[in-house]
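In structure tokens, the next block holds one chain alone, the form predicted on its own.
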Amino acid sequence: MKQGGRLTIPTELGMVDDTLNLIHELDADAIRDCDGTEMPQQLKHCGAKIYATYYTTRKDNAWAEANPDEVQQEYLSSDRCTADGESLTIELLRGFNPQELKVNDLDDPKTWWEVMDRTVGKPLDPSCWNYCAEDGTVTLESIPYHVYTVSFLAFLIWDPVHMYNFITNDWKDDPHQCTLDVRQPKTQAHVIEKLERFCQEHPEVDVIRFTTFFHQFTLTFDDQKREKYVEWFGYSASVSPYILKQFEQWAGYPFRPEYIVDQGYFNSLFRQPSKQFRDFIEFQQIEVCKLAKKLVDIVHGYGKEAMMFLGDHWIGTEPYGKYFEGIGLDAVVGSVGSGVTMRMISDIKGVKYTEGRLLPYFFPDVFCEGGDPIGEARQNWLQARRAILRSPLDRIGYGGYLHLAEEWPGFISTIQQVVGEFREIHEKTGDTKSNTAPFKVAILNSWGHIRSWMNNQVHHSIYHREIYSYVGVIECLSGMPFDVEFIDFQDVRDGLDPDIRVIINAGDRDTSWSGGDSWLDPEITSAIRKFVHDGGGFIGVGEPTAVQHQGAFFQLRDVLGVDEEVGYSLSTDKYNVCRPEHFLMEDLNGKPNFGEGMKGIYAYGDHYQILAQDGEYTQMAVNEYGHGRGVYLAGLPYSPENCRLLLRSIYYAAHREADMKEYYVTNCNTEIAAYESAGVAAVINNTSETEKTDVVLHGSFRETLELKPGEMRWISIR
């Protein structure tokens, strides 16, 4: 019998009979409200589940404007600003945007503020500079032409995601939502007793779906109202003197603006996490997952279902973190812009369901003139289906303005097919695991578990052209047959599990991926010499284990086979001749696309060979290093391609080529997974066009498959 549910699609005021219609076309099973709408009364009893979308920080501005000490901080830095003489004045919101963010003058500002000599790097001392509050500057004392800044709180008077909202969807009388610091004991007394309310009052809602709990990710808005820095990672608006006044006493030192403000980076995700950052981290995990689990606690109290968003003020769960289980919810939902974001939901341990929204969110920035949603809808699909197919959420759905979607030809009937493949996923596969290799694949980084899924990115799936040729390893992997496990450098201290059996260390030079002077280290760069020596594999892409010392760029040049030229080996020749020819290359159709790729790389020792070269520079390479093996890829954006140039690396980094096809195929446009408990294969075709492919079962030739384009093809393994 074919199965129907699994699926939440959203309503709003106007939208009833729609509604009720598209529930029966796809035969959803919940619907919710979203930002912007609400949930029709005549809906509250139409038998499918209820959301309702709940806030703990904003709308609630009365309460706001009753305790305006009590508003969500958020640390800045002013512009950097050179001295001309013995004195500067700096204007602290210069360039900032006022109605999303206000000065805090309320708290001592020579006890929670910093002004920065950045030339020198260090903070002047408190008796060298005077705030005034009427104009909103800092005048110090100066040495002239040294660089200067200030670090000050803010408290956010516009919540950014209703101002991102707002903005997005041209709202004109909304008024603007201000938000709560609900860390602090008026206010948290204040939102526990509106819960409890809440509760009592919808007896007809079925989840309370958190958006989210306490910390809103970074989200800053310049003076023309554009997106001046967005870090979906970053604790720098999870801050006020109350919460720091806790961290000292937890830290047992004192805080300092600048391990929020970072000399301007605010810890962005790319920088090497410092000691007081990840102590911060930690201690914002351990108090905001033991407030939501008192919110949950009350939820639960009523009989209803606690859900979070992975998403806007998310900050302080940490899914992958150490105390994200004791919070006790039953489920989290999360947008799904690509297989990556897919696993950064359905890996998530400790729920008993995940949710993913997918593309596109029904907004007038994608449902317009020049909007494409069904083709965004379409690739969307595609790449987390291949995803899907690993790692299986339990449900999916949509978000946003209903009417915009059945406005549009042709939308609902996209989904329709969608959905309909999700539901047969989890039915042909009776919800069993996928078939994957007998060992292990870890990425090694500087924040291993607790960033599972987010590597490379800078927020949240967004595209920039210096990570694409990073994000591509994991969208890779995010849909091929391997248990992956992220590790830091204190896991290899510790010692590897025994069942990793291939290391990709990805990401250019001094950032927290490719890992910089954590390479310094002996204790770790012996170790993986060994591991590799005794038969492992490690695989490098972009910089891999580069950081300058003792002659070498690439602390592991040795295994990799390759180093990068700086400019101080220029008078050393290098003889590097290229040979094609090896089992990596065997179903490329092309040449590989590095994306970015590098520059300078040059092959070392006595055992690589090169697969790849621009110019005289290597792209690709492999080596021998004891019993184990080394790859280097210059860069790996996401491809079908790409994806078979990986799969082959991983198998040849571990010594196992003979196990690649115990299910394969031999189209790299087509994937196969297969569920040996089920006793099913799934066939996809992950483009727009018709493909024919050999599929290969346990090593021998079963059957040639012709796919339409997007086609996911169903066939036995017995």
The other form holds:
2 protein chains.
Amino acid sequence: MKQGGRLTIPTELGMVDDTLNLIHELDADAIRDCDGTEMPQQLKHCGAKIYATYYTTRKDNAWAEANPDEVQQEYLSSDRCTADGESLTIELLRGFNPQELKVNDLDDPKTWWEVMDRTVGKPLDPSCWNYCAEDGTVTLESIPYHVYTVSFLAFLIWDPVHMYNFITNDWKDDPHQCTLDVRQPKTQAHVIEKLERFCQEHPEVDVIRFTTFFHQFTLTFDDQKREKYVEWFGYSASVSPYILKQFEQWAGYPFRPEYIVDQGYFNSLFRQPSKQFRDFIEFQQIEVCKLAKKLVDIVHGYGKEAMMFLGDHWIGTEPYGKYFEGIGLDAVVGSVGSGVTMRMISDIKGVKYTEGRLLPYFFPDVFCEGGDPIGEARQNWLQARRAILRSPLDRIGYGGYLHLAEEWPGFISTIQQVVGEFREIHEKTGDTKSNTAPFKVAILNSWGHIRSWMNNQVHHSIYHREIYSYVGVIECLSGMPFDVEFIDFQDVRDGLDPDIRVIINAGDRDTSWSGGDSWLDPEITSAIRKFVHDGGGFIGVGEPTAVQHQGAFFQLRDVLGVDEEVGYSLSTDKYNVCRPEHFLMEDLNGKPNFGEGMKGIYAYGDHYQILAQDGEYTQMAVNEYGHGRGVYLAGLPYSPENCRLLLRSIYYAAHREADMKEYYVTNCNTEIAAYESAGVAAVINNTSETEKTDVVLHGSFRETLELKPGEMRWISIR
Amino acid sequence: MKQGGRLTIPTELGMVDDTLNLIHELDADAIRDCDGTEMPQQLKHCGAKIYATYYTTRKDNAWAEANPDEVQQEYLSSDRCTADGESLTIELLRGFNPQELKVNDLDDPKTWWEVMDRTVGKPLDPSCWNYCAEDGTVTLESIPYHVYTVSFLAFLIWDPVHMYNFITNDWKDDPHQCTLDVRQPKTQAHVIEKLERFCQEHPEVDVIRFTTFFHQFTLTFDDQKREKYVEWFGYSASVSPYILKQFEQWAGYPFRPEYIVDQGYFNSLFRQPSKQFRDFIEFQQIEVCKLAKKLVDIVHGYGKEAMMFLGDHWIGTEPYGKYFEGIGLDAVVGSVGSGVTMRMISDIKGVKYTEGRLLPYFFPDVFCEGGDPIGEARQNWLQARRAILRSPLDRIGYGGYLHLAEEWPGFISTIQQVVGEFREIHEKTGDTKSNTAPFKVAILNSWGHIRSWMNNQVHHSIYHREIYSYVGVIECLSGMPFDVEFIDFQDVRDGLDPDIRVIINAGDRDTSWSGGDSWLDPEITSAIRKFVHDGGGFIGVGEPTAVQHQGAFFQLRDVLGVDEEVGYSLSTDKYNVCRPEHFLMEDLNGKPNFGEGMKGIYAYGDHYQILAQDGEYTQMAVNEYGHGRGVYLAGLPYSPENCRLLLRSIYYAAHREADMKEYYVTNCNTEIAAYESAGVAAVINNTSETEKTDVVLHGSFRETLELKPGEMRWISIR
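Okay, that was the form predicted on its own. Show me the form predicted in complex with another copy of the chain next.
Following is the full complex, with the preceding chain placed first.
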């Protein structure tokens, strides 16, 4: 029965027969409970591996009530309030949800809070303001017409994920689960003791699926229970005076709330990270991973596996950080929303296996009238599949309410097909690595490796008009035949890996993704110029290298062959002419889609060729620079055609056009992944139409294939 | 014959009878020669006033050849060159036109030039570079992969306006006219003596029409004779070591080429003006106006009038500066390209009369196959007329080759109609002032008064995609019933004129027009907040008050009710909903046109109402702030409908909606200008369609009018 395997399905009370049938039908080898469901007793010895979703930080309100000082805390900022006189009263929780958050006045406000004059950017002396516990306000001595905020600590009295699930599922009676701060001594001992007991009492459980460790990403609701602030990478809810005192000792300088509150931006990844925030992340990783290891060791002590869910309370674990491997986890499981999020899981090192939870989650927000769970499953698989071919997950799974999936006509057979293709990839390739270009591609931004496959995003797989034109770059790359490195500016200073042949810099001005004022460092610009001059390639997307300085906005305008008109050089006439005939444009049908595109880009220098324009503005250009090349793209939302454009851009930038057709298909809507040692290649159709494509191997035409909608065809390349 | 009057027409050799006919037909009272034409002897006593176009700086190549050191100079910057080794050679005039410019190596390069390392923003020590006169290059000691430019002086060996006219008219044999530096002692004496002589020798001339005084605005051509750099406000070609040494003495600090070169932006008006550039403008005004007065005094000594053309070599005269009145001119004449440029002339103080040269200029680039001089004349008049109704010119005129106009069927009768309407305005209104709102409107930017009607522009009336959405604001205002002030940030610090009730801030981020980091000054933000809080109105267009600081991008986001998403607050959910029913939207047909519009604007706070959106982004919003109001517009290109939108925005922002209908017409495509003391009002149709409109006087319906295309109808308001 476990022959197919590699599949985890959810179960729930009252679904024993259905689960058994489904295990058989889908050849599943593991079953799991979820938030809001319980594992039926009768399935405990069904032969499939048993995952137990395990919560360290919640589902223990009795403890929370007995230890209110060890409830998890979060730094919040009040509304920005403008004074119209010499005194101003600010209501701290205005706009927040009092069911989720409660002001912490157990710890001295004068020590742990900060009243900021945002007009001058300075904190007020604590003697100049007072907190009134009765009405939850701060009254301060103001300068008329200055803007003030209060940074303060609040207890997370309703776990944000529980709150989210509660609202999404319209739960009614479930008590609001409080979040514990597992880092604090009493709770830490309690949680360890509880885990020991759970392991003892559940010999049938094979895998403890931690959901998750200790600190929830920032997820704050407003007074109407709508999402107010969501940062999947946010550290705001990983604080407490207990932790911050330790941090001060470790860092050697006093903590300030502003290090977390960050002008109200709460260290969005789009901000250039401050030294203090980097320090804080580092400190949290050390401590979180140390404590997580304790729990994992306990699990191992009982002969069970320890798995971490990459989400919810994952803050501080940082799978691409220096300390993650030390936790000693057996596995990571995460939600696969796209190729990018698939790679975010499958590329993690330091675990024995990875598991992807495919979409849709079996929740009533999709399995409902007007919902399209089958369409979502297919689309999700098409986007994940091309990435899995490059870096396979070991397992896949689903989550949620089994009965919703069971009852939806045709849904199970859709899954069956997905699972079949997933297993086929492992079987055909013998788990060998797919063929990649003979050089590496690097994504350069201010975060580098620690945010591998996480760049340019707010919350994984959530659309924002401001990001899709950038996320497309890594979404395309997630399924492309390149070894991708994520590097930061310090990596450039330290000397580039000589295998890197193409560097991509993609993002809006003044963000961590484009790099902002990092481009003012001559060491950086000189190193990249030399890299390109000596034959490397530099691809800029959006506002690459953008920071206003000494007559240039794009600091590498000489490399890119373009700059952006910010208004200062309107007096300079530009004579930009589009000449779209170029290697980059072959295979494409018509003008590429640049998404939001850019305004005001103009070509510059003597070595450029403009390939696409929007009116008189440049949208795509190439540039010769010494022995190397620059490529500029105004944006690159994900599409099969843009994958091809990026493929060509990279080979062109690398000056390795000839290598591109080693394994190649002519139709943009198809891709090929070759496995030389297995002697096979998968040709995939990324659309829901029938597609014809020529297959080119080692530069020569091999055959023409006609692929059904979404088909994956295996061919021999021997 | 002079009864009609108020009109100047051009004449030329061989057109004596035609000119006389036209003087009669159009009731013209003045005739003029132009660049490229000569006044026929026979017309010198025809009864019309004789204008003599007078050039102080050119048409004197013999002098230029004899005094090569006193040819006008210009600061140039070489191309930006990236070093790939430890030595770099830069060709100074690469990309420039050697017919226009010649490197000045008479004055010591090591003293007057600067080699800039643009990567670090510092000049090289003069010992680290050498100029080679033979091949016009500078060779410098470079740091590999740093970017270098050379700032150097060049002689203007072909007057840019002459060059422009020469190219536009395809002149062949005319010798290239050199530009003299009239400020220098030998040339100054020579020019004074020549003017004396000219006055003596031309008793028939009534008006010396200076075209112009001493320094040409920056107009640089490239090696293909295309325009390379055009800044109508540019001071780059007003320099010489002679002048700069005087400047150093006056300013009390050493001059640096960088003060003019400005990173290669040459002090585009869009830059936040540096102290040194402001100083330089001040110094030049003092000196230019002093010398101009000398010439004007000579003209007056001969009983003639002195008129200045506002253009060409107008640099340093600054009609809105402190010293202009001191020149003692009788008149200013300028080209009327729009309502804005009309007001730029007609609002000038310190002259006896103003004259507008209407379009089209009688040049073969319009009077040609495919050209539409009649359409241009009508359109030009429609745009100028509404502004003339608010602030009339005293005279109008035309320029160019008379024969081109004469020969174009229907053109003269078009002009006849224009001239008729122009005279009617003076007759009907008895030169009384048109009715304006009982409060002033201020345009706030970094330039203020000295750039009245010149803001947000590169070259007057030239379209740029980057500016039309802003220039529309003053184009609309030019014909609206408001007294407009142009103020700068120092005016705000010094205390606002209490008559100002509405302030407009319009421009892109980081430009002088929005004000850039001026908005970091708490004195400024507090003063504007107080102004609005106490009942004033603040209208922001584009990226008003934009500078990133302490959690806000629009520093007056609290006043405006909007801010811009720059990427840092994507984690914050926005719930913007459009509710377009509002006072601002009445009269409008459908959604307003915001031109280029803006990306990423979102509403903020508790008191806003969004009136228009582009997807989820806000394009127009209003906001209550204390007793006052904020209004946000994403852009406001000129259109009859946008005039109405701005009218309503201003009365709304001022909290004076009731006053709007004192003199009012209901149809957006029409406007009314009332003259209370004359007891009349002009109702104008700004379109080329027939329009019906209701006339409202003192808040009550008076009558319905049907206006012919472009009609101006006079009604009694008594």
